[in-house]
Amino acid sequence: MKLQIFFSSKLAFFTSIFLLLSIPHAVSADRSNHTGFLQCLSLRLNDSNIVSKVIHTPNDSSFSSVLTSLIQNQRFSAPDTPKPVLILTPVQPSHVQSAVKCARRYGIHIRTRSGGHDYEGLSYVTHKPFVVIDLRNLRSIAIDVDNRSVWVQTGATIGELYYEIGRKNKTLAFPAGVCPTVGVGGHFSGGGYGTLLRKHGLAADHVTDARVVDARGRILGRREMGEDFFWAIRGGGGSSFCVVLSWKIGLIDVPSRLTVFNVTKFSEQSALKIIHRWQFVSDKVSDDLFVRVMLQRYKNMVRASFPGLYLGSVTNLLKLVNREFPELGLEKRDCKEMSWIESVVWFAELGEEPIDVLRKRTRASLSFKAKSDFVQEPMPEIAVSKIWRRLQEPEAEFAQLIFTPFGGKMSEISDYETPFPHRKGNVYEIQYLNYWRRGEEKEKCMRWVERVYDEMSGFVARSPRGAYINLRDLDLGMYVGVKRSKYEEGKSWGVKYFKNNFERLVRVKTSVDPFDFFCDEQSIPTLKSVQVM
């Protein structure tokens, strides 16, 4: 009797929010298919104190906390955005087995939320009517220290996943991202990249197994799903192919003690100075060695800092520096050594706080717009002046630009390997960010990010000009149905971020996925496509 008064409460509100929503001719079908899919998903759930914990619509007191909280683009939450017609909190796989099954009997469209990172908001944004599986309570971790492995679930942060190593182990490490709330989620299915990137590749050249969910609602691992779709959910975006619930990584070893230094400056002769230096040096040194370039303002100023981290000692460091790249300036003072696990709470930038706040789950304040672009051969120094003449402008108060250097285990590993393809003959990244805290701001600042990155176009990677699947930018293209195929249109941009490993995971898809179920503005299409986003 509990369960039928929940299911009443849930199923009226469905039936007043999709009068408002749908247009006239729609209005039975709607209702119709997203109450049916409720009462197939209680149903299926059959307990009424789970079902009040995991179903979430606009009408229960959590909805609201529940979508913001791991709202982390600001862009995304003001009152116009459109907004999940229920979501769902799975405690247990099996809760997003029946989510996929029965969205699926009732053709609902559904997005997979991880940690929340999605830089153009897909996991939990889009312009018709969805439900979001939010992944939060599937966050276990469980290590291995004697054979050097992990299983850790999706909705668990790269900073709970590096918290749980280092606790247990201070020469074991992974190569993955160092902002410690990102979920592991779309991190690992992007590529994943880091301070170790150089030393032992990206976060998904290091996954040995996963289990998914997949288009027919199985729980899969990698014998069941078989090496191509392994292969696809491994840098080409898993959100295209399934839900992907737990990953199951291999560990890499670290010394006891390493360096992480940060070199400042804020004249601009003396960055560009070793700006140049460092794009001929950055990803060719020993990958011990792995030093960025961030330009941004600060009391405004431009400054420019290279921040680093050393597999080794500060006399080794120093040496190092002080025979390829004197141009840093590099001194004892800069220098500190530490765990591998504090380098991480270090370039995260959170003080001198224990390791435990890695297990924050923190909201972001700002709003923001970013691109990227791979680097192939070093850029002039009139480009790089003019970087710092953008940052200058007033629309660039919270601007910034990250330099990541390559080369090392990344000119090692082959494009085909992953889906992801930007390995040999890229010297870095470059990650275009700006940020802003009022929504007036919003357009001059979105401006700013676009004008710096078409003038970087002469200097960047190009036929195709890539771009980096984690760091997503909707102005590559979208879904629009018009008068080209659906793979015609994701081809478009689906070349820059994978290259030629687009028609593989075009392949893989069709395979896995034929009815394009698990789909968004910039998914993966199928051959030939069943429906139009």
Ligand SMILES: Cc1cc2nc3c(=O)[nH]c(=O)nc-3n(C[C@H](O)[C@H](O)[C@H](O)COP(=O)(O)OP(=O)(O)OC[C@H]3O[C@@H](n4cnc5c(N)ncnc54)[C@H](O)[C@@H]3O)c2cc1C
Given for the second form:
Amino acid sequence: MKLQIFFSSKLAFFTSIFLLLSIPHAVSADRSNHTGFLQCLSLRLNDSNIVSKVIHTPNDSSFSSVLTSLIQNQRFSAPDTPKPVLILTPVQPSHVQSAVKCARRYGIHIRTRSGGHDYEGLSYVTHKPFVVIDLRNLRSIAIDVDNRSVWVQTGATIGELYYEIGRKNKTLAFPAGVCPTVGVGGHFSGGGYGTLLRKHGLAADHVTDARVVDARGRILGRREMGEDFFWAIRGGGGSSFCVVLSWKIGLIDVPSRLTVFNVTKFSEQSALKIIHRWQFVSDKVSDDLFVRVMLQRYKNMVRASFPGLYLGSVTNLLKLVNREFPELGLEKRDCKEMSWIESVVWFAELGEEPIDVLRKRTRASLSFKAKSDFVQEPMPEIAVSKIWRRLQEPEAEFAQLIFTPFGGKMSEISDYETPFPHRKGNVYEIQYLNYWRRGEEKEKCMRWVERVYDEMSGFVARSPRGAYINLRDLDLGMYVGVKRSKYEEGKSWGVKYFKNNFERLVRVKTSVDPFDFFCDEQSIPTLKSVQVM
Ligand SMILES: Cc1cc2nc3c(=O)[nH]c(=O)nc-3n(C[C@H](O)[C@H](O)[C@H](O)COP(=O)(O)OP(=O)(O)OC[C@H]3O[C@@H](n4cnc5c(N)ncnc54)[C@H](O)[C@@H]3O)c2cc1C
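Form predicted together with the named molecule, following the form predicted alone:
Following is the full complex, with the preceding chain placed first.
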């Protein structure tokens, strides 16, 4: 009887491998390598139940939903968007190790996906045959309130992290992004900022340890990987170096009650006056205050909003704003006191929902294109006026510009502390976004972003014109392999994202991944590398 069970389970296991191997020719450029990879992976997983649970090929009914459910930019879910030959959804860290080891052995290209928010879809799209390691099942969050620290696996979203912190304690928080569905994998490895940035800096500034799978398939912690490697993955983009399995982060203190507020203006004249003054105040005022500028259309009009967060009471906020920034015209009725975790829901524009809304994994329904800039000198009113005009154009129906103030903690941390170099001297960051619903609107909406970006060139940081890696922009360049070495190509956009930190990132890359196993269209090159993508 036992023998029969043994044979039937083995039979099921090898049948599942056989089915997995029958990937259609159309999606497999090098069938024998993929066959070898699959055999290697299936044998390493060594359990038919696990194999059928974690390996998804285009033959499986699960494939399409696994692929599309974490696509957060619909620009990359068109029928002609290249699809992976296989998606692995590991349930144990050892599955990631197996994938890396087998991929190296058979020359398979991999992409790592956590939350799927990459602006250019690089975690799940490329133009050569590839496999996606999708970390959605590795999402445990272990909070140690006494030591004010958390181990969070990289399949978790920042919303899930915030929820767990807020549920446990009302005066602890974490300074990361505003949108709850963003994954901690990509977000922390590129920097990560939100409403607490002026007081506490970036998410990456609070990472104290990490567990990664390196290019040799080894699991390494901070001590084993060394300080250079650990430095690189806190702002240099994880995808160039390893698969990050989990982060250890330090939590920060917040008051049990804080204040959120919003002021909106529809008149160009009053909005421009406030924005002009905002540029002189927002990065210098007390770092307890964070006020953003958001410009977008609302019912055929351009609307300027000034949403903000203050780490204190309404009374103290009004005193501060009346003294330092009276032009804002903030009134008591614009303000609301709440806990930090409630402010996360408020900032994410999730209405009056209870905090467990932060755990929802909603999928974005729109396509978009974005770009970023850093502003070091306040712009003249004429520049903002130009933006206002652009927002009235027909293709700007869903466009949005977001100005995020820096200063405070951001100016106290040196440009070299982490790979994120846009610290002291930056007044604010601009994000240009445009969204659309239908494919035929794509070109004109993308051109609109380019036009506004070009128009701003005289008013933003130059030499280099900076950009934020988490707001990835392939217009800055990508490897094409014509004439120049990969190092020279990569440098042209690398210095925009990382300034002088680019060279150190290249040295780390050369030492930890000399064969450039972890690579994508904009990854950090190895030193003097000549190979082409
Ligand atoms: C709607 C929306 C709102 C956003 N809001 C903010 C914000 O408030 N503040 C802010 O700073 N940014 C924000 N971002 C940008 C966001 O921080 C980046 O897009 C970030 O890289 C997304 O991480 P992810 O894991 O969700 O994305 P993914 O697409 O999964 O990954 C992004 C990149 O990181 C790599 N990567 C992912 N996981 C790992 C891992 N475990 N190991 C190694 N490499 C990995 C991927 O391969 C890819 O190159 C927002 C983006 C969107 C779409």
